[in-house]
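Starting off, we have a lone chain in the form predicted alone, written out as structure tokens.
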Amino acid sequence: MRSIAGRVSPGTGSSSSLRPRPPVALYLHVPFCRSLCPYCDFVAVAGSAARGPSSRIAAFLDALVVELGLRADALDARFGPPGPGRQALESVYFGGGTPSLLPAETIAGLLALVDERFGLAFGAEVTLEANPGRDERGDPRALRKAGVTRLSFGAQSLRPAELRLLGRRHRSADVADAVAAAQAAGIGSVNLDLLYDLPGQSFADWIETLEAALALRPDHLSLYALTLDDPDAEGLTGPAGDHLPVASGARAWRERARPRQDDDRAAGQYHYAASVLARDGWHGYEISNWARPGHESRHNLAYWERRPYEAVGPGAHAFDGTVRRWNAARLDGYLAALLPAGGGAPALPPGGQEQLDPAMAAAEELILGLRTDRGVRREALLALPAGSSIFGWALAGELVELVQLGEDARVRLTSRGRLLSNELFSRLV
């Protein structure tokens, strides 16, 4: 049952209007970390590339500015410049890697450029991912002054033994200090990422982490089952792939870790967390995400609602309403394209894209919509070629329920359906 949940209404992203549209959100990928965790598949580089005299951060930032300009030029040519005829961005997300390694003034400069070239709406959500360690979290007061409104801390666990197992550099006390500092600085929203189904993790261990996290009074929690995929075997790590090859040490760690995971235990851990958070008034608005009222991630909602978003940086993914596009993960290729040797003209970085047809878009809309607590319109599910049989199967298996939201009859996942969501999603594609 390796389908434990891992990462609204379709609204403006409806596949009934499959057409290119300007972005409402922007993702910037910063691929540098102090060290690499053995379970992580995000695009990240560490060691001398991330610090010291051989650091490549300065070159990366130069390349990122060039890519922002090229992407903005392309959007201006397609949709006109930002202004009355084209809405400004509603959210910006700095992901990684560890973007909190960048100085606050660098973040401020990038946001100024984004505002100039893409338009940034008043009150836009600006998220920065951060590690909780003292030398990695950044200065929350300076970040708030730079324009950051939301900090997302990669806590993963609040138990010392589990942090060591995961190769994390911070301590559990660092998480508490980071959250307190962000709250004292007036950061509007604070998220904690936590992992469950860790190798050998008991039910009591998970309860301890969850209770410790809640005691810190964050505004948002993202709870993910630890997944140990093999991007090499999936063909995602080639020159144009959006993943980096798995290091031999990380591969060995994963092989030792997998036998110590347990699907039934993970299901119980997820159900327990969902029950506790619902009891305490948290809004479980997506399979893996809970928020105090008003603190839902607007940027991530844009993904689940299939609204268009732009993206820059190695491995970053974008969507314009009809095409999904990605940059290749490798930093060398990224820098070579945007900062060509010999003073040549810069080019967009290597990568790939996928053109969606109406059938693909309809299935995608249903899968993303079912991840949320609003689910999808019943008619949209039944309109699929095998929609009636899929709906009947899921209803009989208590994976979905039929609810009335306003004038809409909607289908949404039950608690059991959230745990087995991949079983349903596989039938929709």
Contents of the next structure:
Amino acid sequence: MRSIAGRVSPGTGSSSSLRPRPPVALYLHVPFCRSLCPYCDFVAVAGSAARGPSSRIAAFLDALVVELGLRADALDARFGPPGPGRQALESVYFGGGTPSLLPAETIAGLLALVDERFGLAFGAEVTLEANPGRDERGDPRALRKAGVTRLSFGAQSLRPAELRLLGRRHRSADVADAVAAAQAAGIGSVNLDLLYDLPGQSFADWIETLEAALALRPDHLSLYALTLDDPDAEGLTGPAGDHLPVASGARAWRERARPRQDDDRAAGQYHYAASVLARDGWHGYEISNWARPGHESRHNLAYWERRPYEAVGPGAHAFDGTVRRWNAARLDGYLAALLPAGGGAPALPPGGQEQLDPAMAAAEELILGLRTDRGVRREALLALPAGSSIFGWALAGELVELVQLGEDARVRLTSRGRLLSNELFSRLV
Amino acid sequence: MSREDQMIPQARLRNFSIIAHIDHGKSTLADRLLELTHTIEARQMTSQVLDSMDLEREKGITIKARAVRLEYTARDGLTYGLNLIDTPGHVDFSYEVSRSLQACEGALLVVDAAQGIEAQTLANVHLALREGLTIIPVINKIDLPSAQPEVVMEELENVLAIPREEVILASAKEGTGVPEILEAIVERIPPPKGDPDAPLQGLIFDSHYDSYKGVVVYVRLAQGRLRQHDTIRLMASGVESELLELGVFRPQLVPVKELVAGEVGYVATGLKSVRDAQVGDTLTNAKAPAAAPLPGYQPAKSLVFAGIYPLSGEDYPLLRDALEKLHLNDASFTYEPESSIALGFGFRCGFLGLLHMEIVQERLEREFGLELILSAPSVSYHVVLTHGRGVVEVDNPALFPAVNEIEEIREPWVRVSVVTPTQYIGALMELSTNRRGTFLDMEYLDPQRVLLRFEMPLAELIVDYYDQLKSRSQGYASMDYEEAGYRPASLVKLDILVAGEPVDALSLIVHRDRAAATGRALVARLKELIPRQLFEVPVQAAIGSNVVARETVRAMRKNVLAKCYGGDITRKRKLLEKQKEGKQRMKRVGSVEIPQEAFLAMLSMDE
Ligand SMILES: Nc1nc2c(ncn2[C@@H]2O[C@H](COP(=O)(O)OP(=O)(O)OP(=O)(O)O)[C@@H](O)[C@H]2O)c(=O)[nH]1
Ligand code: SF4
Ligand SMILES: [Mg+2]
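Please move on to the form predicted in complex with its partner chain, as the form predicted alone is already shown.
After this comes the whole thing, all chains and molecules, with the earlier chain placed first.
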């Protein structure tokens, strides 16, 4: 640990204390999709691994159950068994991939196991990511019965041409059907993921998608700028990496798409959406997330508030308050470790981890806090060496209008600051 | 270590350089010579083993001349001591070649069997002839399917009057002809002269700094001898010291007990101050000093000048120290303190050419761990002041006198020799005349190839003329140049303003007729090179108070990690750290962050 420890006093909030704590949330990664979208950076596999006679889904579920058991054992050893003395899970999140490909009974079974081994709090949020296509969205009634309280649909766009361009399977009408069915089934919160800054997407195109989405009366919206990364170049796709290598077709698609994106247009699209949503009473509680009041995602808030979370499945990331840990992305290695051939003892899957030092923890807390509308306490920012210079820069007019100080002595990003937040954050790391 | 080579009499010493056009195979031939003489065991051999600097290996070219001592038992049964110097082929380093030649009695002239005579072949042969050296012509790469040794022999005969009987056909790659080369060295090159019993005179031709042994100088003994524990004196600085060690290059430093007249070796002086032992100085024995020093070297003439600045101002003392130490190892650049409003405190440096500039920058960064910014390169102008107040030399556009102080400006010209296949003559004529060049004459080397001669302002040459030459001739043309004096010119200073403030490190001197066009091209290029900032940044070019071009770097609107879920915080932090590093590599000028490439924008403008 670096000697900086003595110098930094990053606030007194319990969230930044460097003590391992039991998780308040659990993430389960289900890596199967009907087909792969060329822009996708998630750990996802399709084709014969995801369906038909050589499908790996059954093996994956067996392995997932084994991993849940091993992770639970480890938590029991550190914090004692679930019960009154230990924090129960406030959120469970099935992410993907396309977890809605799993039958509702499977979800129910997994949730029962999670409750038994981790303890699920009464009224916990249970989110499932779903694709809107007919053959992939699952049965919302059965899911609700299984315990799912929140459905998050990967709509991405409501314009047919854009859906085609993105290589999505569903049509815009499917989105409407999926949302209506979820609402009819009594799913408590329905989210739509939408993408802006699509290649060649005009301002009017974006307004069209946004308005069509609002007309469906979702409870939550995640609006993301399409980000075309290169995880290979970032060095994330090795055997122990948390990303899968980019297929050559996807790489070519990204290379063609990138020149047709435009930061200025994207900024306009973002600001437009932010002001429409604010006018309509939405709560923009994080840079890319809006909720009707009361529908904020508790799971994502746990990430941003740096509360501890457990995670299982290929490429999943966990945090215990001091260490960030991840599983490798590759399914083969995952299955081989957890379901050893010849019936040997299962082992935790390959992966990596990173121990945070106090300076990193403090920077993270500020960065994640500033992403939300709660902002950060002024003192916490000042405690970081770079934090005090931020005030200097802001005063000197260089970080013009990126942050503002509220009457509650908390610092928040302005709406301009949200879109330029990396300019600020890269000075904090 | 008992070493027979100390017994080798002067009559059996041979000193030679290997000279050629770039990439014709000098270093590869040196490899074979080292191998055949068992100087390096085959298993320790790498290709171009003498190119030991990282930069040389990366670029695949020789940057610094390297001396090696070989021992060769010839067919006459006697053992000879051979001092080989491998030289660089790039035009920027012809100064290095000429210094190497001064330490030799002979030269291996290597010519690529597929390429034939090129511009530096001619230039280097002329240098060798001027020194009166014996030339051994070698046609190399005869293993190539495209080799045309007959044609090349013809060229050598016609252009350089080298009789074909003297030519050795070789493949440095496969080793063909190399034994014949060794025999020719022994038979044709005369031994060094110089009385071993006269007072010691050793010419320092190179040096480096070693933290244990202090300044280590490389010397060639013109006369006298040097033994362990001698007390030496450096004649120019007058400093004396008892030498710590002497030895030869094999190619690593190997100590010996004695060096005699005609030999090449090193001396660890123990001196700590790099200023006390300069290249070109003469080493003598303090007890029995020589009456006069050797003539030394003509100082290298810098042709290109640029300011070198530390990215962060606190590193200024480190930069000064690094320049001093590097200068020991490369005496051919010059440096003196200067300051810039935009860049702070730094040094004005003179270089032999743009490649040399790039190499000095990279060596400073790598060998001394510095982060540097270079200002826009310039040539050196002679400015005649009004009212008979004389002439000043100005190599920094920022320091140009005011217009009303200037009577006349003179700029350096060069004579350019271009060797090219005939089909590109038209394209290269056009290129050169577009650069204010004038055509002098043309000479046929053979029916397909010509030597063209132009004169043009040096300032026009340093701006990517070489790249253009290569691209317009599909890589076939080669060039060399030499100074051709100063001539009056109609020049003006072009100021560049960023965010309304003039940035002195970006100023340029340009031809009046093309000032506006250059200003537009430069400003357009800067717009591409200066990243968007949090606010709008106007970039203008102005002559005096007259703005001739303007572009705007628009304000940054978006720099955000849209998605921050899935718990993958580690990756986000790494991306932010990368952005931070990117920013730290830029220079803040006022409130604008400007990357290095922008200061060199003039080198990459559209024609
Ligand atoms: N086929 C063939 N290739 C050769 C031969 N000699 C050298 N080469 C190749 O030619 C290239 C240049 O060789 P070098 O030895 O680095 O040339 P150089 O003259 O030292 O180059 P500079 O120091 O940069 O001027 C390398 O790729 C060598 O492998 C040869 O006899 N035959
Ligand atoms: S459906 Fe989602 S997870 Fe699957 S490939 Fe497409 S973007 Fe990726
Ligand atoms: Mg070489």
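Numbering follows the first chain given and starts at 1. This is a predicted model, so every value here is computed, not measured. In this text, rigid core is short for the largest set of C-alphas that superpose within 1.5 Å between two forms.
Exercise. Cα shift of Glu407 between the two forms after core superposition, in Å?
Worked result: A shift of 8.3 Å.
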